[in-house]
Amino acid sequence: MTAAEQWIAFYTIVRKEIRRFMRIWMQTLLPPAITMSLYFVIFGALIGSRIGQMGGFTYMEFVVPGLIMMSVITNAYSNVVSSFFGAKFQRFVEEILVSPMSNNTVLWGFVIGGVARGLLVGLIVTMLSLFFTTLHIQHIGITIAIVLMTSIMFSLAGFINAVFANNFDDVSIVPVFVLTPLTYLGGVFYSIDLLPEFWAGVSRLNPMLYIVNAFRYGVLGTSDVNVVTAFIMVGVFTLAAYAYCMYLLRSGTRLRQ
């Protein structure tokens, strides 16, 4: 295929992915909006009013960046894992693999679809948060960069999960038993400065801590970790996930039956 034909194929996959989650918006966009609204009400307005300030900000201001990033992560991941596993389950993934499309075209088509859903949900949650607090973005470049890099990284991770999933139960294992615990323990609801020295050190092994704090730095201008380190970690994980996804596509591991 020529470069122009590859772009047409890429555009077709992206359009299909976006139309897929927009068509079932009551399942893909509405639930996270409702869930995050409940977080804002319960943790921000009710509990936060009793906690007071966190890191020099009201508790609502402190938790909002983490909740926005949590919605981006889960939705970017979920979109790719559900869509690509659906292609495997319905057995039309073989048609994609034997087509003239390059592996890069196939991979990035699904990934950009996941990024689109993650960013859209993140935007919706951000708009909802404005009903509860006021956001003044301090570093717009850092904010945009960390959101894009994180959504790409977790879209790639969702692709890997979809390749190895044998049934629909396998699709939900990683989000439930890995992503959710890491996110909740990644400094979304608290500053690691509140933790004892040992547990603060353990928390620094959690990659989610760096993602959440890099985004919080972009929005609020404060962070518990070094922002440069956060970007390096996200970049390394993204490149590693991309390389592994390309290996899976080239080798046909768990794809060609």
Contents of the next structure:
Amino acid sequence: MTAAEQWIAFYTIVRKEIRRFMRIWMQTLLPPAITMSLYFVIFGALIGSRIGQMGGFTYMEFVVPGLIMMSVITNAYSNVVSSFFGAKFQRFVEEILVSPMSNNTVLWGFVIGGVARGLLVGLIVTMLSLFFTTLHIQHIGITIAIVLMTSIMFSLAGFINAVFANNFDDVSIVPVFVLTPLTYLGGVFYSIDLLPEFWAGVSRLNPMLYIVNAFRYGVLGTSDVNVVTAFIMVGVFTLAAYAYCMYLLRSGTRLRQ
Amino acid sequence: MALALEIKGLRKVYGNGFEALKGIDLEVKQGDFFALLGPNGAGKSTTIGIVSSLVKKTAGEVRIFGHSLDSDIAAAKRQIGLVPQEFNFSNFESVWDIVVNQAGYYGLSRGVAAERAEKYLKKLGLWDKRHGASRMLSGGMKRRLMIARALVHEPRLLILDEPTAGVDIELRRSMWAFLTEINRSGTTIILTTHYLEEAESLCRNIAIIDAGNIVENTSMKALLRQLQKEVFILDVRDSLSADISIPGFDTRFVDEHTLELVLKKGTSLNEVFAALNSSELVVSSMRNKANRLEELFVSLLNPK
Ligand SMILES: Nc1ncnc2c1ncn2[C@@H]1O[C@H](COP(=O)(O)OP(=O)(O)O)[C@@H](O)[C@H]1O
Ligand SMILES: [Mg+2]
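Show the form predicted together with the partner chain, please, because up to now only the form predicted on its own has appeared in this conversation.
Every component of the complex follows; first up is the chain already shown.
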């Protein structure tokens, strides 16, 4: 296939992916909007005022970046894992497997679909947060870069999950039992400076801490960790996930008998 | 003449250790209407799966219009349109989207995709259903949807895996007419089936597969001729000479006391006996030659 044909194939997947999550917006866009609004009401308006300042910001200002990032992560991941697993489960992944498009085209088609949902939900949550606080983004380049890289990284991870999933339980295990807890413990709600030294050290092993803080740095200009370290880490994880996805597609693992 | 499909020494051992293909060779000429006939579990879908790259081969070589699956897979895939045995489209997508998206996967622009989708959905009687979700279609319509989807990039080789299984007689006839037309316009067609009748009414050449082996590969005409005969083995008391002949029948000298005699279906045994009497042979016993192919056919003609 020529580059132009690969582009059409890529665009076909992306378009189909976006139409899929828009069609089922009650399952894809609405729940994070509701959940995050509740967080804003509870932490911002009700409890936040009693907590006082965190890292030199109002509590509401402090939690908003983390909550936006959490939405981006879970939605990018969930989109790819449920869409690609659904294609495998109903066997219409075969439409793609018999076609001449390259593995990169297939992979990036699904990944950009996940990125699109991650960014859209991130945007919706950001808009909702404006009802509760004001955002003055400090470093726009860093903010955009970390959101993009993170949504790509978790879309790739969702793809790997989908390849190995055997049933719909396998699709929700990671978002529920891994991503959400790690993000909660990754400094969404508190600065790790508040933790005893031991637990602060443990927290530093959590990749989510770096992602949440890099994003918070972009928005608020403050971070618990070195932002360069955060970018390197996300970059390395993204490359590793990409290489593994390509290996899975090339070898046909779990896709071709 | 160019080969649409060339298979050499193809083996498949599934993950559980089961050997579904035991080293098959197969050639399908460009423009042919070819049947791969065999009972359930023979290895038809496995063969089709490997050719369309949904199944990984264990050993052997496959070429599609000269493009090797090993070295030139994108070009090889581009030549093929696949209609699989099981439905494999999204239940929630519309008929239109399924066909147009498939064109997109082959790199066809949306304009061309829309034209082709219209052409094939109309030909297959699905035009009125194009806006409906695919799950609302009847079984026969779903089958036709898969044919439209397989044709949308206008492949040179159309492969159909048991396309008429579970399809009623009337629809089967119209599908046969459609496939004949497609074949006349130049598309090579390979069809798997376990109905001899289907292969007989459509196909020019045929391979018969059983338990992972190709047991026969010939023209439909030659096969039917072969099936019109029955071979008897005669045990003869006196010594025979090698140039023995019985007027009116084809015979083959096996050894001094054994003779094979070919009987066209429909000839009465009395004629055999009369001929034997006048040739003064003393036949001590006579039996039907067990033929693996014939045994197979009994099962194909009377599918369970
Ligand atoms: N994924 C698989 N794992 C193990 N055995 C399989 C698998 N798919 C098919 N088989 C076995 O391989 C043989 C050939 O199957 P198949 O090619 O589907 O036959 P056909 O299409 O001629 O009915 C059967 O015995 C079947 O049980
Ligand atoms: Mg089969």
